[in-house]
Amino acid sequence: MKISCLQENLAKGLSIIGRAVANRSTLPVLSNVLLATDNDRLMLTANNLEIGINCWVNAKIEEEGAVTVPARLLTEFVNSLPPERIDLALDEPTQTINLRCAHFEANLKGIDAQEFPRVPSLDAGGEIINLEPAALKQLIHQVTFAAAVEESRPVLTGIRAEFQHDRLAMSGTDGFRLSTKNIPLAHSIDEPFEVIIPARALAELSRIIADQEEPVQIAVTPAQNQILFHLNNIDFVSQLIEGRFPDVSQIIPKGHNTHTVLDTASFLKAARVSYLFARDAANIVKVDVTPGEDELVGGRLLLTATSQELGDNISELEANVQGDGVEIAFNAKYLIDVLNVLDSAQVALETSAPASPGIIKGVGDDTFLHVIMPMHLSR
């Protein structure tokens, strides 16, 4: 293998695939990055057996070939080089790759490319589904934060993706909150299906989508154990989670007694202030909703957080309240998390009783819904 490419192109490609490199693995080759010529481009691949990424960068190919080299060392070395041309040459008998750039030179000892697990391409999948990148990124942003972090129930660390005839709906829950969001599909699909995608994989995909303008192509492998995302010059593959996801329809309350509308930014700011006191008291923040006396006098929402050692805080917000007054408690951090992902200027809080879940959604947005479980208030 003998190739040359620009330092900035190689550095960018390595940054894209970097999160898919295995940090600790019984297979040393998984700590490496695969460098392989592919027609007139250089393909970079990382695979930790949970996610795998192919990234293609422009290069001048003089001799075909492939090798795997330590990902961390290669990335740090390339990032240290000046923005000039890098020449790479592989000595096949020793599996050592020589890199030259300006006045810098290095030899990296590699492992045979045949030992590296390849990342499947879109051709290996079934029906191809197209999604607008901005809509997919927003979908991921508004759902993944609600997934569980602990591995005690692996299925809850994933996001259920329901590919319906004309929509994609995603749901994430950790048992204390639920986020669900749907977006339209560019083209209707013949056979609806659902899969569970690791939330961590979707978060990484969202990072990669950042500069994407063309539609993202999606397919599931025939074995139904991997999902493929094809972007411009990038293939992203994730393993799927096996198991039964909770029935979302059973979690969402069917009605409410109180409908409270208030400014999203003001609610978020008040929740952040309350959290300063609530974090020393199991994150409990009390929400006290009071309707207006008449149409001329608006309602209000009080946020109260109390710390036995530090003190207390009360934040009062103007609100449009329909229905009965209610006093309920929520996890302040959970409130901040959901208000952070809302795009709507106003937010609606729907409640039924102190011991019943609340619903949070953006006013004017019927594609997103968040259910938050109440916390116990000691009298």
Contents of the next structure:
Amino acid sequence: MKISCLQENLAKGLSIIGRAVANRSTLPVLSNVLLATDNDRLMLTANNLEIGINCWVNAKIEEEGAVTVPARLLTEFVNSLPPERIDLALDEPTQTINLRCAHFEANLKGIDAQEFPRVPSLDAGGEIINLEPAALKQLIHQVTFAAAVEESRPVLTGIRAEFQHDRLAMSGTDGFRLSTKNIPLAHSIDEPFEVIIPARALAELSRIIADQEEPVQIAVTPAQNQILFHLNNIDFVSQLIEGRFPDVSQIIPKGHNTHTVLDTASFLKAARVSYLFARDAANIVKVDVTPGEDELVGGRLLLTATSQELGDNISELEANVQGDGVEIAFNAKYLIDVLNVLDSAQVALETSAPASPGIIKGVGDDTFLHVIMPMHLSR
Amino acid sequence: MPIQVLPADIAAKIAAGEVIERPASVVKELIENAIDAGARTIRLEVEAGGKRLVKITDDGRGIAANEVPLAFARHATSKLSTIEDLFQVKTLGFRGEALASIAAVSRLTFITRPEQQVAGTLIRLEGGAQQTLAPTGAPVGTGVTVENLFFNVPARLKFLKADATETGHIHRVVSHYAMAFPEIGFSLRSNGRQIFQTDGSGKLYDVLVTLWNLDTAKQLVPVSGRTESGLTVDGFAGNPGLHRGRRDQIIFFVNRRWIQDRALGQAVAQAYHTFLPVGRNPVAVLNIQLDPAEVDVNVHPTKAEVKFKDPRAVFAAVQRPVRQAVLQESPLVRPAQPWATGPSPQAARFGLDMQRPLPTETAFERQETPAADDQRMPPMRVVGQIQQMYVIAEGPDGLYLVDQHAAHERILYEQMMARQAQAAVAGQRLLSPALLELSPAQAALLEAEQDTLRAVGFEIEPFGGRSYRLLALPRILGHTDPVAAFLGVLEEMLEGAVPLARQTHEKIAVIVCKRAAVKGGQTLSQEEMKELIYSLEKCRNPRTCPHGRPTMLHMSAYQLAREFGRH
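Condition change, the form predicted on its own to the form predicted in complex with the partner chain:
And the full complex, kicking off with our chain again.
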């Protein structure tokens, strides 16, 4: 193996796949990066067995071959090189690569490429679905935060992705709140299906999508155990989670008694202020909704947080209230989380009773819906 | 069979059986006589677990020659003359049954000489029948030799246990008297081998060093308390680092009489609430001194149980000083001194290097102990984490190793108890109620404790039969599987894994906090560690987790310097 490439290209490629390098693995080769010639390009691969990334970099191939070298050392070395041409050559018998760039030279000891678990490419999959990258990014942003972080219920650390005929709906829940959102598919599919994708993997994917403009191509491996996202020069593969996701349609309340509309930014700000006090008191923030008396006096929403040790805080917000007044308590953290991802200027809060779920939607956006369960104090 | 009056010897054997159950009962009765006779030293020899031989020699007052035969008559005693005396009993024995009972079931030789007489008296009885009565040369005091116990009651003999077991019972009896009467020197020999010997120095501490060992004794804290009604409690209690699997090392004396009392044992165990590991019991030796009129010792033939006129007052009087002593004594170190004033006396304490001044007062002499229900920590600086389990921190006096799980448990527990006091424990509702199918035992427990479970944040509703729906769970359990968490709490409650918790809500709180606390094996960020230590500093009892395991180990600056050879 003997190749040349530009320092900027190699550094960028390494930073993209760096997310999939295993940090502390019992399998030493997983903390390496695979360098392999692929036609007239260099393919970089990292795989931590949960997610795997292939990234292709333009290079001049003089002699084909493949090797793995420690990812961290290679990345940090390449990052400190000047933006010039890098010549890379592998000494097969010792599995050592020699790098030269300007007046720098290094020899890195590697591990045989045969030991590295390859990441499947798009052509291995079934039906290919196209998605707008910006929409996918937004979709991931609005649902992954609601997924569970702890591993005690593995299914809830995943996001359910339902590929319907012409839409992709994603839902995330940690058992106390639920976020769902759907986006249109570029073209409809024949066979609807659904999978559970680890929320962590989606978050990584979202970072990689960044400024890509071409559609993202998605496919599920025939064995239904991996999902593959194809981007410009990048393959992103994630394991799927097996199990039964909670029935989302049953969780979403069918009706409500109070419909409260208020300014998203003000609500978020008030929630953040409440949290300063609530975080010392089990995160509880009390939401008090009062309908307006007549045309002139509008409704209002009071946010109250009380800490026995620190003191208390009350924020008053103007609101358009339809229906009865209500008093309900929420986890302030949950309120902040959902208000953070809303992109509508106005937010609607729908409630029925102090012990019944609340619904949060962006006004004018019927593709997003968030259910949040109330808290109670033992009295 | 027609009704008939039992022959005297059968009646005597039946009566003897009530008092004399086994060799240890013989030992007990004879020791009590010796003590009541004002002995300064009491020597015991047993063979074959006391079955073959029990020999006791004292240097007490002895019995005058003319009274000796009377001593073996049933209900003959020098300790009581009117019925009123019975309610003011100050001596150990008083029924006048002991000697007669022992004599009835053994071959007994009795040699005694009061100081005023030049010669002693020897009397020998077999099965209660007098064989010999003659003057003899003897030292001042009394010697009793009981041989072939139960030789004439084969039924009883059959039920005696192995020699080792019977020796163990004897050992226990003698130990108890040695503790209750530290001013008397006791010695016990078994099959010619010395078991122990106390020096009669009058100090309970010395006795305990002899009976247990120096290491154990070093872990004892003096206990002393007094109520307005004049009841006093004195003795020693182990620090929380000293615990036993069984409860038989919580030893009580009432007016120096060894007694068994479950309620009092409970009082002491509860004083260690949250300080001892699950299923372990403390060690304590306590003498309760009260007006004899306040206690009835005449409820049990062997006097092992007593009846207090006001058991609740005694319970409180015992628990309070023990709790005080325990709180003063944290498992390892207690920065009682102001931290800025240089090396403290505690500086040298680490593990077994604790240098506790040995108590110099007489055994049960009391000393004032300041009330301490608060043992906050000094401010500490986080250094790092090791083994994903312990946080290393630096305090004003050296190095601290903090167990992250135990520390977090303590923090959550105190927070939850504070919130419970304000009725402000937060429950978080579940998106979809979880269906539970409970066992009959679980269902019964749930029904009984529904309110308490609700008070910590669980909400459960019946769903027909033994099915229930879990609607909400404590917020601090939010990161766990709700069903697993709830069933886990129920299971632990069923197992009674928190024996020291006074009330069910404390018990549930302990279990919930255990489940909610950060586990070992989790890497903590610098911020998380800081928060943990900061919260721990705010705790009232930061040094143990609610189960009683220590939350931290301390290595003082002095200890570090010494280990590195700088001193």
